[in-house]
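Given as structure tokens, the chain that follows is alone and in the form predicted alone.
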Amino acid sequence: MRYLIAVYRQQLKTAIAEQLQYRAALVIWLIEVALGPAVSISVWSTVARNEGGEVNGYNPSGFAAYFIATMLVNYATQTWVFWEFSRRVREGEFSPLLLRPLHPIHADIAQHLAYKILMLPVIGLVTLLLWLAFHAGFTPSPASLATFLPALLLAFALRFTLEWTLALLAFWLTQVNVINQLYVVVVLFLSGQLLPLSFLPAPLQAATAWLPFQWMVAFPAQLLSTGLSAQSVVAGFLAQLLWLLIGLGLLSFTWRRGLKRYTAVGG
């Protein structure tokens, strides 16, 4: 464990310092992060005014609280590895990170981990602002936001344990990036970034409770924002240990797999 430790640390300065040469793109991306949510909370505002005040149970202020909530978690949970992963093996650079002694998934959880840890106070400051923009009111029960934290670190590990998973596709196809952008709009769309869960049809809705996408967004940003009934708050953490379980499962499957068919090439 010690040694975990002591690997984790020096890894994650080491990403630091490689972050640190692209201060401008992370900027660009934060805004990218920030700007969707903006975008949201102004149009959903506007229909509840024209609506009398209030849509389905959110008012302009319970709609921001809700965008908000969701631009927190996703950049907490959000991951990049999946675009990553197919130029590392076509241009071999996959190949020096197989000879090191440990998991090559630990080098990318520390270089995520070194991101958010940067862009913390930023991300701070832009959940301020919109706060005071759009007069965002919280209203989770202290239950509900006690079990917020616990929540956001299994969406963590569940969408990095998916995503990771579906970046191995790189060992079967060469190109990969029609699936990643398919991906990318399915997360919005289920995730509940977009717009409320409770918005959609009710069998969509059916079908997003037997999936692992509102649990790594959704489910968090509900905690947060307006809280959950106890019954579901239990039901979201049985979805988040099952899925992650699932996840892993996969994971090592298809690792095992995908290093047996690895040809290196490039380099």
Contents of the next structure:
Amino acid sequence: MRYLIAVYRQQLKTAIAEQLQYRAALVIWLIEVALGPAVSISVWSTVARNEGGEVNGYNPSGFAAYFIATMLVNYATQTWVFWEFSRRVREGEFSPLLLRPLHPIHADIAQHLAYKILMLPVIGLVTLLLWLAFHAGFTPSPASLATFLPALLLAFALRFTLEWTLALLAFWLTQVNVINQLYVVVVLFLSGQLLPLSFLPAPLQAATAWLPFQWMVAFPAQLLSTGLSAQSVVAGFLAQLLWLLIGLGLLSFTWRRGLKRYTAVGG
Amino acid sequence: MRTYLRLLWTFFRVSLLGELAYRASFWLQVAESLIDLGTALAFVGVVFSYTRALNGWSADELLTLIGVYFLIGGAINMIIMPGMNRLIEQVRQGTLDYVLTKPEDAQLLASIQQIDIWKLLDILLGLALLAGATLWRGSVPGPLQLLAFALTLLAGTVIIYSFVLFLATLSFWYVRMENILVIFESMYEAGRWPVNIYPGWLRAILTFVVPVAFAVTVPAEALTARLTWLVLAGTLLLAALALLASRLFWRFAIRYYSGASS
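Can I have the other form now, the form predicted together with its partner chain, not the form predicted alone?
Every chain and every other molecule in the complex is listed next, the one we just looked at coming first.
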């Protein structure tokens, strides 16, 4: 354990030093991150105003709170392992990683954490600006607010595990971009990023109950924006844990199969 | 003018030949464009299941707007963006010298030197959407409307081109400009919706700072008969001014350029 902590500390230090070289990229990222929620809030607020102030229990400030919360959760949980992985396999960058005495997933986790820590001031600023600009109304109870952080951590663990597993497909396929793009779209709709899940057509809503995506974004976001009943909180945590276990099982299975399959391209 | 069109055609043919070597990527590109379109339509579908009109834009009118969005976006990403990205690269590496020594106008060469032909798909999808929206509405726009549409479409493209050229020209002084173009691309996505749904400050940005409104909303307004003469005249005037300004700025920048390779 002490060994692992030392490894993480070193990885974090390196990754932060790496990222600090790109300070201009921070500003660009700020605009990109703020724009998505701003568009969503504008669209749905317009719908609410056109329909007499409210749709499905959301008024403009409710929408603002929901989309700001999803932006925060999405920032905390999103990964970019897909794009990394296909490049790694294609260009043979995987071989040196495999020679290290530690599972490569740890380096990836550390890198993601470093990036997120570094972006914290940026995302804080975006949150504040959007909050003021769109008069967001957050209404969570203290109890549901207290469960937000653990839910967020589980959401990150779940999303990271699933996406890392999916990224392993690069061992079998060399062209994964279309699959990635499809996955991104599915997550966009079924995780609650694009719109609150209660706005989806009935069949899709039924599908979300059987899929892991809403536990990655919508669940923590709702804890933060409107709060949830004690019952749904417990059910949510159980679902997150269950999916995390399934994900870990899939991960170790796919990893072992993939390694056997891997013959370095270009290396 | 004839020479310019011939040059454009030559560049187009060269990139077509280059890409035809990779036939499998055709299907990948088709899939990518279709997923993009499907996402946009699905989102609009959900929105319109909760309302009949979005600040006065009915579903078929919004479809027209998305058609224009794909049409203009395709044109920008096919010719303007690749050329400008390459220009920035050339300034950094000093290879712009070779472009400048050629006997044609350097601004023109820089603007059309690189063509991403797959974006033709987006243009076709945009046209198909426009046709579909017209059929759905059941009334063909009159000749005057079509003329206004063509004019605003041209003006919008010119405004965007001038804007992007202006940004790319800044790379003569500041080396890392490609990031700025990325901002433009993400701002363009806001053009998927009529600008009147945005709060005032964001509408002002999308109109005057990053001229997305002129490229997408105004042509769509022309096609759906909500364009006033004043806006039409203003758009045309602005396009002419923007083109002139970016041209002058380019000439000024070229004089400043000393070549990194020498």
